[in-house]
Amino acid sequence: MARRMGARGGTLALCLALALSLLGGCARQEEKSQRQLFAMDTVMTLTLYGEGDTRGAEEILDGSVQQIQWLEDFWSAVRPEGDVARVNAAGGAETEVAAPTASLLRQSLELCAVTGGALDITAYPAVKAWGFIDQEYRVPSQAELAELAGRIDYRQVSVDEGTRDGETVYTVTLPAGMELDLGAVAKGRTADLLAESLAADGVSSALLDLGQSTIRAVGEKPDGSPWRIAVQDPAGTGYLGVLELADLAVGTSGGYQRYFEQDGVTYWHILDPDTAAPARSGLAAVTVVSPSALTCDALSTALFVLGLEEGVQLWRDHPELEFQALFITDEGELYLTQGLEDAFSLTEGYEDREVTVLS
């Protein structure tokens, strides 16, 4: 079922010029501590309000930065010493990995399965072939794309565990010629782990902006109000709406985020595993809200590939995934799942847009 939602506009102070950003409010805020770093191929901003129960804010931020760098070492496909790079270079041999890598792979493979392969963490050869890793962009031939698509199959990934000297050992096996790419899940899982660490330190209000549209809110704003997160207009540079939420994560996937143009055609980085080419599903962007940032990142990618009809059906069929979504079509139409109806509003200049609420 679907119904129309009227526009609820208002003037918003946009403070972060990102595809998905925190909107600043006018209320007085507690003292905040902030740290910015470049990791996982993007700029991240960590903002904490107040102090932890046992450690000061600066010490907590130091620990968060170290945690991000530690996880990046494991999950990067371009760092030769990392788990993912070693699995990719193993030529089909069994490769020992750290516990966080095994855990992330298992969670990711479950999401690959539930999305019917719309999310596939073995698409790295195709991503490289298009030039999205080294920015040497090119359009592969149809024959090359067919060959690349034949090497994309998450079902071929094996994650096992055993014991050695009383310790649990995790191993991953991937057929020769296939390669892992955790770009659609690593930032989300990192955000979730950071939020867990902050909660353990007694932090009750924080915003973790991990860049490229991955945001994890910890608790509420210090004044008790919800965080206000802007949603970019994929057809322009403005923000068409705002989500108000607390203690939730947000992730967006859109063709406008990373792309190149050749001979008048735009090619974006979100690939359809079936074709090894940019997904052409009729969607311009998908925003997902969930308690899990991993779910947000993984499903925003999968829903973009699936398109509106199949994406909405996935939402209806899998309430256990605990997510809500905003779909924006190539024509600028907005479709909102029912759980976000009270959390989403249109911004000034977009009040005339119709929003279809899905149930």
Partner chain sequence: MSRNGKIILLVLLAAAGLSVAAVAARRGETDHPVARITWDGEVVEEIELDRVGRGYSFTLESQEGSNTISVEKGRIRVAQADCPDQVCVDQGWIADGTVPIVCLPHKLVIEIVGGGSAFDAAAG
Given for the second form:
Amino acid sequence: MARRMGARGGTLALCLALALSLLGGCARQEEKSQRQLFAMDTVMTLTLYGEGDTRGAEEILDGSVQQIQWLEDFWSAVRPEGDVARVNAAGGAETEVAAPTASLLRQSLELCAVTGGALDITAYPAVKAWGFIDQEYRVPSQAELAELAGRIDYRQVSVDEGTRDGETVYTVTLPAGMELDLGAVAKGRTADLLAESLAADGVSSALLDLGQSTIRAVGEKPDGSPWRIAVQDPAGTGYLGVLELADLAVGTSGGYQRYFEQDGVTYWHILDPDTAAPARSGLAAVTVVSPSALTCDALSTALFVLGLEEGVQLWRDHPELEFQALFITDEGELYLTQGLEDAFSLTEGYEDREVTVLS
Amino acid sequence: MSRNGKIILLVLLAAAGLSVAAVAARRGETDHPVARITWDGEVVEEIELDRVGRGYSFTLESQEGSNTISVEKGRIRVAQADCPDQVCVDQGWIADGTVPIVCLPHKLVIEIVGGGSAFDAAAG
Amino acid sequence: MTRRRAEGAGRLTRLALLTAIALTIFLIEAQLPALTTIPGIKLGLANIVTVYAVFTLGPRDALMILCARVFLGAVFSGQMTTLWYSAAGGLLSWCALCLLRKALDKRQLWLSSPVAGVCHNLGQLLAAAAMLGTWAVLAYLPYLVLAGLLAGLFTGVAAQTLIGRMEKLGR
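Could you present the same protein in the form predicted together with the partner chain, rather than the form predicted alone shown above?
Everything in the complex follows now, all chains and molecules, and the chain you saw is the first one.
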């Protein structure tokens, strides 16, 4: 009798334990839907878990792809009918643009101002001169660079609003000779708009990878764990660390992303607006984390131009921008703003890398 | 135990066994990496990376240009390409699904599916 | 093995008592974290009462208790989606139990309970597939079969032990 009771008790305990662990570990295997596309000069991977409130995942992804292509039509400087190209070709005249463009410009200009011009969306002539648009790379002369630098000034951009037949109309004016380049902000803004649409559709778990330099995580992963975003080592092909985060965006700017070499010197696509030449601030890459992908995109460029000291100062002076940053110097040293301390960890093989936490 | 009882017990154990197997199979999906090579969105080649014995290379040519791809057990890379930026070459080897290798001008994408991913994405 | 249904007030009290027990288990279980991402799917611990009732009171009374519990449970927990899942799960396991009655007896509650548990979860999954309009939910099948087996085994052994103790006390 006693033995039977013991066996029963044992079985009971075992079952309870197993049942509870099953409960806890019951992987919420929500179905993953993914779409990959070429857009905005890069490869984008959109990953979505589960379904929307009223629309299925595939339908939602179709919509996202359309949204990206629609925005690219507006914002790409090489689309002749797009807003940016028309503004650039207007030679100083007022040009009508769509509402999304006006909104993007306004927000970008604010960021240009906050960064003291380290971010400047009017650097297109310089970017072209170095050959980053048509891949005919060359090193412009000092004189040419000085002239180009004179044409980089975000403060000369004006975005105006008017009404016509009861509807709001937006116009942009740029002095002749100046041209817009939204490369540092377009993908960020696109990610934010995509995330808004997904949220409106009731999607609670998604990862929008817009070419690795701009990533936006919507919610957490289906099993409730944070997304694991690896951070590229600017000096090689591996990953030096991981960021674990949920419902946030990540933006990265680095010289290694797009560059050419000539006579042993490396020239990259992130230009210093003051000199119209590649920004050499001692940083190899900057990664910014923030709820807004536009902020990440814009600030990662600005911080790369500013360098470590001024970049950290910007972070201290502007808590309202709600961002954290990871700075990687040319020597491979890592500097983290305090808010990222818990989210960041070094990967295998990089454990002895020095990481300084900034406050 | 009655005969019926034994039958029922057997059925239950079988159900349990099958379920455990199904769960295990679901989890084990991450051990069969396949490199999928797409050109302009269309799959041109799929390579089972865990079945590769000796490493080898091959070249893909399209009207946009050519890319020479090296395959070894468990990993793949673009060894050479005639695109101006060489981004695909610079990327080096990939061994899991974290990021694809992309040659934009040639519209070439190499990604590994079924091999799990060390990370969900890579910033950079 | 059937017992003669007790008549009158005694029977009513019995039914009410069992319904109350089932309801209590159900409401407590509702506080546990969600088993899957489909809201409303439950472990089905309250089914042990159905199992017990089918074997000691007979299918009809068991069905009455089940219906009362499902309805009141949905009302008290405030989630009407639960109604459909509980109903589907409860009914499917009740059907299975009615068939098992021929094969097993109340000394083997610990064996019939897991069967009921699996059927309960299967019923819930089918209801979910119907409600959400997709078969994709069947991806949860292996997990729910295991959960049903274990939960059923747990409640079955618990009930069996309890009954054994009570019978020894002469109830």
